[in-house]
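Take a look at this single chain in structure tokens; it is the form predicted on its own.
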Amino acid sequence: MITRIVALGTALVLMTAGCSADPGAEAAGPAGPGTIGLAMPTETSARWVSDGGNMKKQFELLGYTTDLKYADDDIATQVSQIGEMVDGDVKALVVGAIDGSALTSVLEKAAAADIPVISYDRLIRDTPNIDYYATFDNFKVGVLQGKAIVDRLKPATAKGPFTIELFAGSPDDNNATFFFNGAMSVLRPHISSGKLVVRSGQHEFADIATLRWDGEVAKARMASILSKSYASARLDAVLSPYDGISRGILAALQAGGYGTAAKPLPVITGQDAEADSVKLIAAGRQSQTVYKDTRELAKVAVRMTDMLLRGETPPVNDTEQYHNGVKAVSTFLLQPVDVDKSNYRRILVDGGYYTAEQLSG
């Protein structure tokens, strides 16, 4: 059973380095206990930006100095900034990788360099060396996600049948599929006994995958599904696994009509709580999201870390459900909340994620 997130314990120590009088004197002060590398995947989605700038603050106040970069989603960027951090003598790797199966070679450099990784949030895959995993309960983000179409269609006891589209993630991305399979152990069985019809026919993973996460593709996607299979019939409800996704989607259904009395918009899914979907939530427009808190991650990989090099033993509550194809990795699973119109207040403004100003407009 997986517990709840422990409590980051570890004393903040400032470090400072004081100067002698006498010119020749040695400095008084320790050294610092040195540079963490910390590679984020893109600054285009506003939780990477948040990821990175709460390790970064969170590390600093331990008294550890951060190198924090930014690959744009480009994959060649990113292994050639973790290999300049390598060179740069950090410490410890934190990595929110691109691609997923992309770091091998760059990873042996940081274990020959005998420098410990963190894969964070998104699993690293196809090499020996990262030492522990970060993330949110992915497969549960998934049915969170399934169960909040069920919840409204009632599939189950309503006549029906109901119409539904499935969207994945990126197929680089191994959370994709932990997505996906979550969300589909909750909606298979409406689908097997034809209760909720996928009209375009597109079932598979790699059929509805979103690459990159973009949510242009999902848009371009949505209306041609709307054109091919729905020029006579209604759309109840959209399986997206992401906010931008969900927000690409909502654009093409309101271009296709959706969104009036006559024409109700369908049920839509997300996740990653961004601002922007929120405030759609409580417009009525977005019908969920899954709420990860990252600042409760960023605690986990920052202690992870801090421990490791204090030559400690992180603690883990998952040990089996992470392999990425090597090995399986000792990892740390935080708990994803579902948000809707009904609590977004209380969860996130409450909560101290956003304040009502963020989320009004």
Given for the second form:
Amino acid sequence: MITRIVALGTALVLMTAGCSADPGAEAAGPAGPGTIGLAMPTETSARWVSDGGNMKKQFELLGYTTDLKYADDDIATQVSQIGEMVDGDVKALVVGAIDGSALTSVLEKAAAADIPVISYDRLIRDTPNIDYYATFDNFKVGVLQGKAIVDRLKPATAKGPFTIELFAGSPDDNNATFFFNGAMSVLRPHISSGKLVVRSGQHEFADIATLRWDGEVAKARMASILSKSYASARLDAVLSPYDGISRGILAALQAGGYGTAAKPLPVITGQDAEADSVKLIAAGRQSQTVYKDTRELAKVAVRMTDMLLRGETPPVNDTEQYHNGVKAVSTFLLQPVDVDKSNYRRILVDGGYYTAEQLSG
Ligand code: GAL
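Switching from the form predicted on its own: structure of the form predicted in complex with beta-D-galactopyranose (GAL)?
Then the entire complex follows, led off by the chain already shown.
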């Protein structure tokens, strides 16, 4: 494996020394650095479309070709796409898993073919056959969401008590527990003191998880909670882990009469800074989102893969937090950023993530 990697690395150096930024160039000669398999979960969420596109672009600038596939949030499809990439002799795999525990056998096949694997954004669990993990500080994402609620309601000093409902992400995505635990590290003391009250009584991760991060599932759950627990009470805050879920929750709240001067919307969090949600933030409907610059994550994953293929050791900044059930995976963590109405223009528009036009209308 190492010999092969070093040979590849040399080929890559020769290629890049020849200044070939043309993605088609390496296809002409046998010495090209080869194809990278990019297995992404879904195109229904804007971020994964950017993740895939950004990596494709960056790998191509280094002279690689890419095989970018989206699996429509279907586990069997993702397993077979990865299997085909292995059979197609990709040089490395970068995987954003749908179900973090469903890839054990296909990654055995990748290992048998000496194909290194980078776990992208979501940790792949229950396998020794991943080499590195590139992600954001997922616990901190939850902390930012919890803080967004506490900073607005001020349960420690305001009279209260305030009502809150809790939503978590997909139970098969390792990140969902990290987000929830991070948020609860901030919210739990106020729930224990009685200043924040979960009227539905649904606190446990299993009760509040949202399979496949599906906004429609969240909308139905929110509607049912409103009718069962809030017929005669006001809802003050909703912990939502992701913008697509927040939009589903908002739809149920609006159908339940929230969003008027007499019945203002609760504080509601989010994640990913999806354009549709940033517009809701600008309009004062969603309170906050957690921005994760997918361009940076793509850069980290591309650098990791390229260094591995050159036989070098990619830098990491966490070797303990992300145990996948078999081993602690060497991880590079990026920092998530709290975004709301007061700073979205500076961070997202001035930062070049969106044009002002993309956020208008
Ligand atoms: C998570 C990811 C979030 C969000 C969510 C739904 O794994 O970390 O940023 O995209 O999936 O797609």
